[in-house]
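Single chain ahead, written as structure tokens, the form predicted on its own.
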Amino acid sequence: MAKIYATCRVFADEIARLRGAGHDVQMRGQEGPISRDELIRSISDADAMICLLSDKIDAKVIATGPRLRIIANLGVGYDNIDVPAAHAAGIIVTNTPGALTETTADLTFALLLAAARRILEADEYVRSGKFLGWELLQKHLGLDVFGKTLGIVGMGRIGTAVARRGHFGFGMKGLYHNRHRNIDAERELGARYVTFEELLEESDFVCVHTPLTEETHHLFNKDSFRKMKKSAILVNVARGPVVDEVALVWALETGEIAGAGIDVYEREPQVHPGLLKLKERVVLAPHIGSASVETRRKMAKIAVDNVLSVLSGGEPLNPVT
């Protein structure tokens, strides 16, 4: 019989599945970040572990848990976890891609035209019984988002999944920056592979897909921003230290953007007091990219075959090179 540790709740039919195969399932039952200390006395004896990117799995952490086979990321990105630290101490990463790609599209689309169209603005507005009725020039007039041009920084999964919303249902002239080139989604939707600076000029809508590296660290600052149209719009549905919040809160209060939708935060869950005291077209969700009852389910059965597997022999079904 093996421990599993799970740093937050999971889906009790999952759940079951651990303990029906013979496992012993400790989990977390309180909301919020776990602390070091908490995290560090639960894994010291445990077999696998379940975590979310918000759980911070660096080399200490993964050198107090000696007997740890298997990490499972609740999440396709892993830049939470010092991976080459757990590879060397004989442990495998796990993440879940592919079953998050349409949601968070969805969200990015969501985002995009509450902030375009002022949706949260409008919404507030006939709460507080200040609508008196249909005006040419009313209060919140939006931006148009239907034959507009979409720059995507980062066309891998859940950036193509964007444009290909872009180009058949608003009809977007597509416009994409990636570390290589996607002919597939060149080929299929009439994107055009274009420099950094390049698309950053001439979007409309910038929606930013691309991991946390070294290299796309504050990738969006004032020079960033400068370059891009006085009316775009910023999506960031990525990592949040992509984007310099700083930077972004300067950027939307002189104009030098036009709104922002953003679900994740340079230094989450702190969100930037500048960031809170906008609200023309500007949009902030809680890291919701993923949250549809549908996909976290596959996200947790994912997570849990891996750990079933790794567990009983086998190999890791989604390993983290």
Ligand code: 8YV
Given for the second form:
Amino acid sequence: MAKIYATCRVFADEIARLRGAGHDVQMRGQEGPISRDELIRSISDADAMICLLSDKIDAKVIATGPRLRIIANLGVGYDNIDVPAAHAAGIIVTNTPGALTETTADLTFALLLAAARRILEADEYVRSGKFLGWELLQKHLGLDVFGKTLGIVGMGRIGTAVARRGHFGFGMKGLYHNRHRNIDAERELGARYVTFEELLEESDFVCVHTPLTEETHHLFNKDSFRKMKKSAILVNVARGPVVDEVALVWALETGEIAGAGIDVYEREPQVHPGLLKLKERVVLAPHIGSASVETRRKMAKIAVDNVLSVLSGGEPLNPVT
Ligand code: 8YV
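Alt. form predicted together with this ligand, vs. the form predicted on its own above:
Below, the chain from earlier opens the complete complex, with every other chain and molecule after it.
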């Protein structure tokens, strides 16, 4: 019997599948990030771990799990795990690619539209009884989305799904910047490959879909915001540290850019207080890119499938290489 530790609550039917295969499953019942001490204690005799973005699985943590055979991350990003250290210790790391592509692309558009059309401000206005009737110059004049220029930074699965929504749904001109050209996206969506600077200068909406690496850390800083249009809106559903949050607050406060839709933060779950104060064309979400019932179910199933496969001596289905 293997011991499996999950750092968060997981759907009961998926836990039942693990138990049905004869494994001992321990699941953290509390909300909020697990402390390092609790994490280390909990994996000391675990053969498998199911974890998530807020669990910092660095080399020291990995060394405290001598029996670990697999770390199954609930998410497509795995910047929370020291993958080379895990591999050096003979531990397989898996993620959940594909499962959350469309759901995250939907959220990108939800934030983009909400910021552009000032939906949250308008909602608050109605609820607080301030809506006294239609006016030509009413308070919540927003920005058009249809036919505008959409700039995608990181044209992988999610970036392409967002570009597709922009192209087919909103008649948008697509620009993208990526490590490599994405010829399929160019053909299917007429997206144009441009330099990062060109993308900043020409886009009405800039959407961030790049993984967090040393190269992308603070890719968006004061310089980048200065290059963007003053009417531009930034949407970040990727990783918080890709955007320098201090610079973002500065850009919004000084009018360097017009708005933002933000789902991820530099020091998650902390949010820069300056960002909390800004409401005009600024929409904040608590890292809900993948948060639909269907997708979270798929993610849990993928993680459990990987654990079951590895613990029974098989190959992982979604190995991070
Ligand atoms: C996850 C995400 O829900 O997959 C990712 O990379 O950012 C989210 O969709 C999150 O990572 C929780 O582990």
